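Encoded as structure tokens, the following chain is the form predicted on its own, with no partner shown.
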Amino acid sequence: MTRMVDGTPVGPEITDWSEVLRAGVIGVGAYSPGVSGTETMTRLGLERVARLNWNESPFGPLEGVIEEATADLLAGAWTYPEGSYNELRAALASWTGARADQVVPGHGIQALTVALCTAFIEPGDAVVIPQPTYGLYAQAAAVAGATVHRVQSDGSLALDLERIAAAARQHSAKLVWICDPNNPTGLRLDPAGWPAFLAALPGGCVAIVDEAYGDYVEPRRRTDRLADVEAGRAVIVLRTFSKIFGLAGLRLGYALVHSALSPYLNAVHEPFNVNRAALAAGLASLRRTDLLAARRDQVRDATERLTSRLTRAGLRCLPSNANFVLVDLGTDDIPVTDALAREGLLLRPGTELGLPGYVRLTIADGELMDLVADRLVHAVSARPIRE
């Protein structure tokens, strides 16, 4: 019988959306980055906060980028940015040593992660992901219908490539996700172990490597994964302008892939998904890569300033190769992060990252790091020691 509303026939009513959604979507939930600065200011009645919980760069974009990127931006706002895509690909190819047809831009690594899951995962495929690491990999894979297998790190929290490869072989994995340096630990992989890891993966398994924080590592110390891409090995590299380039709000990332794979990723990637502002800022940033060494030094010096104070106070800091530090508090993390939030200092509680008793905090200027260290030590001293 046709359902009528005010005498007008209408279509069937859906009372339970879970009955029509794909099974992989049910029960996964949205990705949560943690509490926002705006939410905290509203809840606690604060006028400002220091956002040290989302790994943004408090140092901002490289000098001159905003001015150059906005100069002619609005004049072309009515057109699609297809030409700028080509410019960005060419500029990235020149900087990275890749070819332009190996560069796939996207509006952040998150969008590229979803596109890769769409391109590779069939329902029931196995995906291996270490723990702890960035949470979106498992969420996006599960939504795509994959069976996610986690490989827990040991007490050092370092990624165990041998165990990850063994799990990939055991489950005949389609994808393996690696974050290097890893989020939330800041630890990086030893380049010497990388070739053996690739050789130990099963046939048909693709290693997707998120190098969002790789620019904080000196170039001579990095693993050369572009060589893997060039050689046709099953490796995909993800990079971003959000971190050392300071463009997190513009959402710009890119994948480095074999040229034969690019057309397939572009087929599942939504067209023109990177806006003109992001493309302009990305191009302006790539004209200033000579400033990156100073930015690395700035972050390294502030990191040492923070960790030396925390270490002297008895707190354990993991050696970080990124723009954040993971700290073992030796006590419950939630009361500590709540106490600092009331003072306008936002840190990421380890409980949200599967690491209770830890906090992760973004590196900022030295004076702010001194303040955070003092307030963190004070808050921890007021808490009982974790047994």
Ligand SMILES: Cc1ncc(COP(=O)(O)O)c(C=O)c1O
The other form holds:
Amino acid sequence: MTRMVDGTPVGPEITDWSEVLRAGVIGVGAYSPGVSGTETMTRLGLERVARLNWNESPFGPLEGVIEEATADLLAGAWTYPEGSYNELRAALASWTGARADQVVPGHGIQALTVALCTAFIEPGDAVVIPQPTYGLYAQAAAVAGATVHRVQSDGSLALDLERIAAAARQHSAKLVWICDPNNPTGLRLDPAGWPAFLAALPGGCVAIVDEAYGDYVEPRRRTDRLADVEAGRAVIVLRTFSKIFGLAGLRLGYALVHSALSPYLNAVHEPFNVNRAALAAGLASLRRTDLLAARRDQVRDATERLTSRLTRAGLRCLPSNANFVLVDLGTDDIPVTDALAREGLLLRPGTELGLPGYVRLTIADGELMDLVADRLVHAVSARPIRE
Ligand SMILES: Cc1ncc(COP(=O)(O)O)c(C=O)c1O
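Same protein, different form: I have the form predicted on its own, so give me the form predicted in complex with the ligand.
Okay, now the whole complex, with that chain kicking things off.
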């Protein structure tokens, strides 16, 4: 029967949205990256903060990228970005060694993660995700309706590929997520163990490998997963311009996939999802990849400067292969990160990452790292030691 209000027919009201939403969405909170710099400044009345909690690149975009990318941008703002991103895909292909039809751009690994969940997960499918790792995989898979099985690392916090593959077999998993180097530990996988891992996965299981921080690893030490893609193995590689390229705010990432899979991914993600600014800056960055080695060295030097200071003071740092370091404080992390936030130094408390007693902090220039190390050591020394 048509509902009437004041004599006018109106549409039905929904009093409980959970009755109409997909079951997978209910009870899954939004992905939380932790507190933002602006929120902290407002809450604590600070004029500025050092944002060391989100693993952005405080070194900024590569030199010249912004100038080159903005030149034509505003004039072309009224046109949609080119839907197939041919120029970007060609540039990415020549830099990575892939073929252009194996490259699927998206507005960040985050968007590609959601697109992959849409493409692969039927409600009830099993998905295996290590712990600790980047939080979005489990959240996006659960929203898509997957049953998520976590594989807890041991005290070393390293990913245990044998146990991950065993869980994938036990649950007949559709997807398994691997982050290499892993966030939040910064640890990387030994390339020697990779073929055996793939061989141990069950039939029909796809390994999605997030290489967001792979650019910080020296090329000769990386696992060559493009060869897997090329060979038709069940591997999808995700990469981003948010980290070493310093373009997190523009949202640009890409997947390297078998060419037979690209059309399906292009079908599930939003059309025109990479905007013109991101395309322009991505292309300008790819014209400057000769600058990346110096960036990598800069981050490695600042990491060594930070970790040697912390280690001398008795704090244990995990060996990092990324642009952040995980530090074992040996005491509660929240009072420590609160104390540093009041001084304008924003670090990620381990508690938010399932690692109470740790903090994760982004690498910035050496002087800032000296300051952070000193303040961290000072804040920890004021705390009781955890058993
Ligand atoms: C492991 C990992 N993957 C992906 C992302 C996000 O990548 P993007 O900015 O390309 O969405 C992050 C951001 O911190 C990350 O740590």
